[in-house]
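In the block that follows, a single chain appears as structure tokens, in the form predicted on its own.
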Amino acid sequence: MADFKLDKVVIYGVGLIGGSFALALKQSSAVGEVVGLGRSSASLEVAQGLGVIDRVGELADVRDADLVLLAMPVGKMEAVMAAIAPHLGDKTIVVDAGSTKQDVVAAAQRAFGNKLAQFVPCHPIAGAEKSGASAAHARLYIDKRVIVTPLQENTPFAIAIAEAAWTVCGGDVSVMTPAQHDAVFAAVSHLPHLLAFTLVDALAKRPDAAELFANAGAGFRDFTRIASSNPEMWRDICVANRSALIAEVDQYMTALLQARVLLAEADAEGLESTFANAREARNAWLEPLEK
């Protein structure tokens, strides 16, 4: 979309997501005002002070905005969804950021009942195990997936505005169906949320965690970085999507009970096969990431 230009953007959740999809959009300077609005006053203050967000809105500032992110937890949606509904203004797009798409989409429907071609679900792939308005940048986007999962309702218009806004912020967008989505994710990323955070969990709850921790090294940081990610977003996504996430949990407990057997037999060349197939599988996925 040439010369892509937005009046206004109300962001709903000015954290590191919210905030990053503002900073990006100035630096662009493809938005002339973005509203922030949220449920604590305070972090929409620091997001001001910051100059990521204009002003603190109110509900009825999405009545005359271009475009709406909701950027909170996925369990927050519908609540929030709700809320704005009655406020939408008719050429309003409304975009989310969401890490699951079927129970989003699931919400939408409820929420926005004969304003549902207005919402288009998004899910951009980027994000840092650091959160809140102080996190944000406005290179966050860079050259990250963006996933749209258009809905039959939506106009050519609505999906145009959606892919238009995350490409001006840097994002190379791609699409899907949200149970496509919701599938794939499960694999990739909320199963190592998931194992990081029990991990993690399940040592500091040893009687020897204290040494454990002193002796972890760079293995270890690195295997568990996202476990310092926020709680309350990841145990929403879990929740929403349990049950391609459970069957991810089996399959993975397949494979471990597999990496057991051959360690219990000392089976020294398989699990260097094993090794090995990772290895060149992971090196595979990171050589184009890398140029």
Ligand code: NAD
Contents of the next structure:
Amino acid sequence: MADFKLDKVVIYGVGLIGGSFALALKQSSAVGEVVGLGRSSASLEVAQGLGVIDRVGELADVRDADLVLLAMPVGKMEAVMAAIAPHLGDKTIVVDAGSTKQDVVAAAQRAFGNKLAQFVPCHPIAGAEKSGASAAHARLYIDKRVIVTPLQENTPFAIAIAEAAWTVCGGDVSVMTPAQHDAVFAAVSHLPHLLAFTLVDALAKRPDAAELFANAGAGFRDFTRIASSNPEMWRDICVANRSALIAEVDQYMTALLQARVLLAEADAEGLESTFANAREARNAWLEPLEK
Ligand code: NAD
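Show the same protein again, this time as the form predicted together with this ligand rather than the form predicted on its own.
Then the entire complex follows, led off by the chain already shown.
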């Protein structure tokens, strides 16, 4: 990776994910210039002030860029793709960081037309409940999985540039189909976010909310950390992946109803067996991550 260098990278949507990508490329000396685009010039100026981007650009900047990263909420991707498509140079590769893939691929098919081969769909499995360029940091992608869901139209060169860019940021690239991606992340990411948001919302609407929150401890804080995530971003993810997410909600409701039966029957053995199985599975998952 030592010799991987992009002369010009455009980040469209300079928040946590886009800003961290910019900082990671800079830290690895893998980029000449980072240009920021987005919907708010005030936040782009903040990003420039923080050194996340070198300058605020305009649409024409994508023409001679080596790489464009799309890092706005997934519901906004199609409009942005359509806006940049007429300006894209032949050699520019476009990647995204969106948390869902089938909708983003469908948007790209509509928006990019005969330039579709230049778009390589990606999703870094790294993030936080914080948002905006001020939350960005160069180490966000270190040892984090990055899913790439290549299109049939992509050239080996386009895929190699996309993979090398994430690798130089510290990511660990693996390949999936968009459908596999959306099914897996409905279970391990989108469902937990939906649960955390809806639990906190339901408690907050109760007449005794103040007393409940005053007494909530570390377990509540851990379980609900992701309910501090960006509502606009998670709205888009849940809507985009709703069919896979509804299937996961149904499976989870079945599991909850089974737990309810165990409770109603005071089935201590059944509850302990459920909890022990969960603890064993979680510990086995955590072990390699904590090395
Ligand atoms: P963020 O809120 O920190 O940043 C989003 C950026 O997009 C902001 O700079 C915002 O101004 C800009 N933006 C919003 N609407 C726009 C529009 N219409 N046109 C142009 N720019 C617009 O969010 P983030 O966490 O950086 O997420 C960005 C993308 O990365 C999303 O698609 C999200 O699904 C994905 N993602 C997020 C995480 C995470 O945990 N935060 C992890 C992996 C992938």
